[in-house]
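Below you'll find only one chain, the form predicted alone, shown as structure tokens.
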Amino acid sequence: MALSYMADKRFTNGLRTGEQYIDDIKNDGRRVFINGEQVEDITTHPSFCEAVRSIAALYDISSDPDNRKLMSFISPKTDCPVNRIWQIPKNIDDMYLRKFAIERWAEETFGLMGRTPDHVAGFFVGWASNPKVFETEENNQMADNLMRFFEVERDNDKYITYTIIPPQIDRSKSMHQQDPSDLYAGVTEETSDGIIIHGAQMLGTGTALSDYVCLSQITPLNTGDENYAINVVVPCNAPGLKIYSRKSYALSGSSTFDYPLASRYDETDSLVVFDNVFVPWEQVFVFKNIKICRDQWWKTSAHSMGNHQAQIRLCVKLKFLMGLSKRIAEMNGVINLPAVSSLLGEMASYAAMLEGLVEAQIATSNEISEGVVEPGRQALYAAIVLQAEVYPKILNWMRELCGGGVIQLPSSYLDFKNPEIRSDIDRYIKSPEYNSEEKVKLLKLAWDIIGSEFAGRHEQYEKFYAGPPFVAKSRMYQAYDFKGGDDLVKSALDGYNLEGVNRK
């Protein structure tokens, strides 16, 4: 039986270990389904266990006393060190401290896990930075609920994911116009103790691995959609919550050698079904309020903080791709060809561009609420627009560098165990500085990020990370400083007339 977070709340030293994380989610009653069956224990199931270990490794990094300065700050509630992913930034220095901690975690997964605990923690940091947005004229109960939850989860270092997009059923209709009207996750009943949620939501990336799932809406809502204008959290083992995972790329990988990335970093994506899930009032932060449901993203730093984390992670991922591309060119003996060095230079220019935009987000940090800063939105949305275009380009350039080498590879690591096969592999699949095993290992690593199912998912993920490209471009339009350009145009027009130059 799942408890509300208040019933189970405890203040620890704030720095969760990997072992504690695994113990907390092991056999906890969560209902995760894959391949037609319910998973008994995600910490041991082959579809999820390596991803669980990858998340546990992050917690071990942040709880390591040797990383205390990098990965933690002091909780104002307990005076104990807590994970820096929960730090509300007061100035540019705090923004850099958060960046360094997020970057360290991203390096551990090569930027391949997009919904690690620091992602949604960034959204909660944004909400907690300006809780007044959650207040109404009637009361501030929802804001109080949010701040209490934030403090408990910060001081216990919990893992929260979110589902903030409705399923793709009939996007031509509003949520309340669907048939039946409870297809999308929303409120179907109110009680004195809480509310009942029924319906489904996507895209539950990492939900199978997390402690809590946050349910809200980032898509525009219309009059009549009030039942869906919510922000709530529920434990992932809440009665009635069902997590339907897509195909596991980890399970389909034959070995770590053959699929070194998919086997360890497939965080999975899920359809999350709320089958009459009870949510106590203390876990409700927005309730049937379309305006607040919209404002929580744009009038707090939630969207900017969560996406800033994503851009830091993406830069680490691009560094990984650039290092891999350079090694492939070196292995094939073409690194010094002008065409290849030029291609690598063009690829590097995009990676450096995005790194520069992350720096610009910090450098242009501005106050979003009293004593709290957020990343500069112009640089943030510029990076998001580029993300959708740059990532597929770099993958295509990597394919050019690899050529047919990533296709003509041994079927699996078992080929190396057969003496006859190995003899031919050793003779024909090698490079001057790489023996057969080293070459195959490198090219299989490349294939897992440019050609496998895991790779295809990542390309789709980065391309539509912030929604359809036109949405990201619309946000860029809103964030860009057009006034500065308009002032220049006005100055130019004021500088001349029919008689010539207008001298002042």
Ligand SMILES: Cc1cc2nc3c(=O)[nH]c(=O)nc-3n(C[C@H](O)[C@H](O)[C@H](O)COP(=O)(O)OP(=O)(O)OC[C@H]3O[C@@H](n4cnc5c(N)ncnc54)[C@H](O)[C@@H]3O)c2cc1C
Second form
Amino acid sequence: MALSYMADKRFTNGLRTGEQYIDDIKNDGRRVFINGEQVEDITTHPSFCEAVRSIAALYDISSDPDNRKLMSFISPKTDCPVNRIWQIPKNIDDMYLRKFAIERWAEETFGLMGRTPDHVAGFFVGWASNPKVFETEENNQMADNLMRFFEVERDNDKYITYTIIPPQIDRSKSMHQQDPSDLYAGVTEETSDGIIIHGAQMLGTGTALSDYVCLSQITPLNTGDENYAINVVVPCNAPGLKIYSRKSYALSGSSTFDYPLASRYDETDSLVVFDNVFVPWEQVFVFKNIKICRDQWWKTSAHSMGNHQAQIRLCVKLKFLMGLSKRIAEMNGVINLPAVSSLLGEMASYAAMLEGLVEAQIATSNEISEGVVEPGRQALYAAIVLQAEVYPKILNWMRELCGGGVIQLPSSYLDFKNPEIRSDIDRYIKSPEYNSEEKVKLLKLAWDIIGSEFAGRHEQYEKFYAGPPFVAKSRMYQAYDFKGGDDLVKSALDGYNLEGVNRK
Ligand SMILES: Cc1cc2nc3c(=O)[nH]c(=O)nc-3n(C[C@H](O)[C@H](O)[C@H](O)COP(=O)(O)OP(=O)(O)OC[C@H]3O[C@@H](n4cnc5c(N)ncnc54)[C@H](O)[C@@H]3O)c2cc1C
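Since the structure above is the form predicted alone, I would like to see how the form predicted together with the named molecule looks, so please show that one next.
Let us now look at the entire complex, which starts with that chain.
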């Protein structure tokens, strides 16, 4: 169906509510598979329904009239308030407004949902900031498609996720050299109405929950890989699209009390298969063009805006971990031991360092295209490199603080319902300021972020969501001001010679 510009009439002021989001994805024909079966309705299935509710809660926050100033701005197209996540920043003030809105959303999930609607919206903001990058020598069609899509989705407050990495099959070969050549998602056919995509893409976090999935490649492409050099969007209920979810941690958690985080914030990750999926031309932004496919990440603010959102979210999560750590130390009566406060101080220094890097990204915002700013890249890539090391370190220190307390816990909330078990739990699992239920509650919360399967996935996520660490380091290498260092070295070398100090 062709995209026509129209703001959804159901939305008061162009801001989507949680209920409207749920209505939109309910029984919409999307094909999500888990545990050997196709999910009938994502909004009621036990593996997904709590995550759907968590996303809906975000839309309720952004559409709440009391949050209008914080969470919205005026659409240049409709003159109505629309979600702040779609705002193209023109200056540092805009960057801060964006940060405050992202932070508010992240606080709602304790930073535990990475691909909330503000993540990929950040990439679209970056692309829409510099649509010229999408123009080909022949015409502006792709740039026009992109801008139209951006405006429609902004004014309809849609939720887009993305898959930009191919599956791990044989990384020693280029995409077109895989056997057969249509293993990785790419163009297999072209018609006057659109294109056909066939193949798979690795991980769509949140794709089961979103309205659209964006398919592109950030992996470097070689000559011959043109069929994969694309950027397209596909509705999650498009015929032929198959979303294969990994195991659900929400489902494996026995109760909210026992797994308070996994049960509510498991955004799920999926292998996304495009089985001859038709994409109309209006939803194609890059078509078989290796140069544009590469430039869209680096010659626009897409990569920096999307990852800046991720850093703001991570800082909220680290704050949450710090709060948990301090409370556990207090509960166990060890907070005043110098070794413990020193450990907490060391942990806090890392959390503060990442917060500082987010501030630095804003403070060093610079013009990326006419009248549009992007977060400073040096601070951005420094944060991406560091997060992969800092996050596991913080988890490890939390484990140290928790000791065996997180293991010596009742098997489930049901133990509290059995009077005999309860009396022993009440007697032996407690602390001066914490009764048994409070103590167990806090330690189960901690375990769900340091030790459960959900926690393990989070550790993998923070290491890899922005690409593998070796790639993040090479981006940092590109972004760092080595020229400044080189000038200093030159000045030092010029300052002396065989005769001693060189006084000019
Ligand atoms: C929880 C989670 C959620 C994710 N969500 C999304 C998502 O929503 N959308 C999306 O598009 N992607 C997503 N990803 C995928 C993510 O982008 C990739 O995992 C990431 O880019 C790394 O690619 P890879 O997993 O293929 O690792 P690989 O590229 O295969 O690398 C794995 C390891 O192999 C080694 N290695 C490989 N190549 C080299 C080399 N050239 N030089 C040196 N060492 C090398 C390194 O040790 C590297 O860490 C997600 C990943 C995770 C773990």
